[in-house]
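First, one chain by itself in structure tokens, the form predicted alone.
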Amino acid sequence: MSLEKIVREDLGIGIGLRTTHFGHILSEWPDLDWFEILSENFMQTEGRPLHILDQIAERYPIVMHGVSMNIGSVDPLDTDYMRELKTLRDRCGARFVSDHICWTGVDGTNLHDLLPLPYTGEALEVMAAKVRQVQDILEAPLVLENPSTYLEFAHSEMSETEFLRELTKATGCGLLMDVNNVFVCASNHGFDAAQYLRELPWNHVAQFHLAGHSVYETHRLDTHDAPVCDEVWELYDLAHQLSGGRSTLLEWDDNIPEFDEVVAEAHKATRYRGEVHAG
């Protein structure tokens, strides 16, 4: 699917399908758009997961979200996880792959956290080389989300934004935005998050995500334990008068409620996608 199509395809509102909801999908076949899953949940198993997502898959469509493709490390691309995320997505039909602007490890070890880049002409050239490695081998345009940071380098030589522009023009790759990680950002590094949301080049862009977050005395932290605030969903208004509409998902990671609460949490956005629909 092309990029074109990828973007112009909304989903409509889905959540993160995740374990403590297995029973409950599979018994009640919620009426819900969409599902997202974690790439990794579903790798290098056999058995129960796979089993149940083909049952799900048949039902709902389907994005992977990733959190190893170490997108932005000079380390070389791991094609055995590409080969399997490839055969991952042609099973359960997903309709884009997705991971993160960051880079997950060094030397071959996978250090398990989304560690941030320095904004460099340097970096862009690193990982647009692995983003072109990549849809080649997956034949489709790679879609990848925002970082929620806590620190930034002195050595940057643009902002983010330029970053993401950059990018996206010596790749031709999507972009799936969090709205939460644009406000934890901007909150953290002191930077307007609306005028963040007007520089993006927003053909680009794939896909929302919405999360909650941690407030400490010192920064915030993007948890995906709570619900959405206040200022996250007057941002993803925003975003959404900007984009004309766009796939949206939820993430809900730790303290997990119960699945209607999920479902609901994530059924707020229904008010700001009317309003843009119906403008």
Contents of the next structure:
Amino acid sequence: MSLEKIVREDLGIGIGLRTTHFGHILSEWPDLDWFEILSENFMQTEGRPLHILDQIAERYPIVMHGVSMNIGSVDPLDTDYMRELKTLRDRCGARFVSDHICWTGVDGTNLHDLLPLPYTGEALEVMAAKVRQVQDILEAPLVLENPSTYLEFAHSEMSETEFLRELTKATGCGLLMDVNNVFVCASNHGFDAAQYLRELPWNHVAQFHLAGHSVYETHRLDTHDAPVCDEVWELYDLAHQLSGGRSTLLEWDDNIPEFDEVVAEAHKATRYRGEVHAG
Amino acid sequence: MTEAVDLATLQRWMSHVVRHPKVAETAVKSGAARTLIRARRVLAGDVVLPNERMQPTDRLDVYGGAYIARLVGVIRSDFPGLEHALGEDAFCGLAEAYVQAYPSRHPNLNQLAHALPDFISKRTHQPRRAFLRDLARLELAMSEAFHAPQAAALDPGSLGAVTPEEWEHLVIPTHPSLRLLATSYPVNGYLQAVFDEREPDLPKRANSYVAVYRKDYRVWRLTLEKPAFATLSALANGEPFARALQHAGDSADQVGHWFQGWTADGLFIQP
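I would like to compare: after the form predicted alone, may I see the structure of the form predicted together with its partner chain?
Once more the chain from above appears, this time first in line as the rest of the complex follows.
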């Protein structure tokens, strides 16, 4: 599928598929536009989660979202991982595959975290080369998410939005715009979140993420354990106006409430999506 | 003026600092980190920028704290029996030491604790080491069985046409999820008591035999007597049926009954 088609296909409002909701989904088959899965939860395993995913993928559109591609690392691409990722994509018929603009480890060690990159020409070259490699393997555009970050490197040569623009220009990849992450980073690093959104290459943005976060005295932390805060909804409103409408997903990964409560939180997005559609 | 750091050096340095057991202020001064980037540069804000609320090392600590909390959390979710036996603080200490000794080298976290039983074996100062190792082996086997490849169970009807001569040489493969454990402590009973919230005492030493397997996408544990364990282990090792029978010893007359039960439990797959 071309990036243009991915961007144009607004799947509606989805939520992250989580183990705790398996029973409810299998018994109720609730009305929901789509699910996003954490790719690694269904890789290197043939147990119950994969069996349940097979059933869910028959009834709902699926998008795959990973955390271990390690695409910003100087390590070579893990081809075993990529092979398994592609097999899973083909098995569940995922509309597209996404991961994060980050690195997760080096020299073969995996820290299992979305670690920040310096925004330099060198990092851009490393990432662009690997994005091209991934897209060749997947035979489809890769979609990459802006992460929440808690530090900035002194030798960065460009802003994050400049880095994203250059990356999309060099590779044709898509972007997954996590509006909560934009807000968290803007707060942690002191930039203007609305201006960040205005600087994006919107023709590459394929999807939105929404989530809750935690507020500490010194910083905000992307914890996915609470409702979306008002400031993030305001930013989503702007993002929606700028984009004209994109597939939207709510992430809730800790202290996960009942399925219906997660869906109700996600459906708050209809308020903003409706305004664009009406306009 | 800020001196550029190449990406490989920066990532190796940050990997050391984040994985270091102490806070970043100490970690950046450690030998491994200092050989990559001088601590003075880091503390001066020449690598990671400070902001009005946080020094560079405070910002690195956000990652360091999350790293160990996340990985200990993953181990905790797969080893509730071990945590019960050790208590929360000692369990966290063990898990943190394990993560230091065996940092993850796999993109999937379900591989993280693969060497935990061996790690416990090597902790010579660890009280109740043999019991804890056995318990960790059982819980690791459960995790492995959960994730193991899927395979269609043996249809007992398909064996109807096997002649007595063919039985002798028949090799029946076991399900990929099957794990067979001979332990020095009765850890299966202990773990069940933990699951049942019965607050079990630490058990006395006694040889014990357990089969762990997955059926209908659930993980099961089956305590076995030694002859049954030896026979099933022989079959799992690919010994032909007739040879495997010899492991049953005085219980040879039980083999038919055992085999029927194991087949019903889905322990075998089509030859």
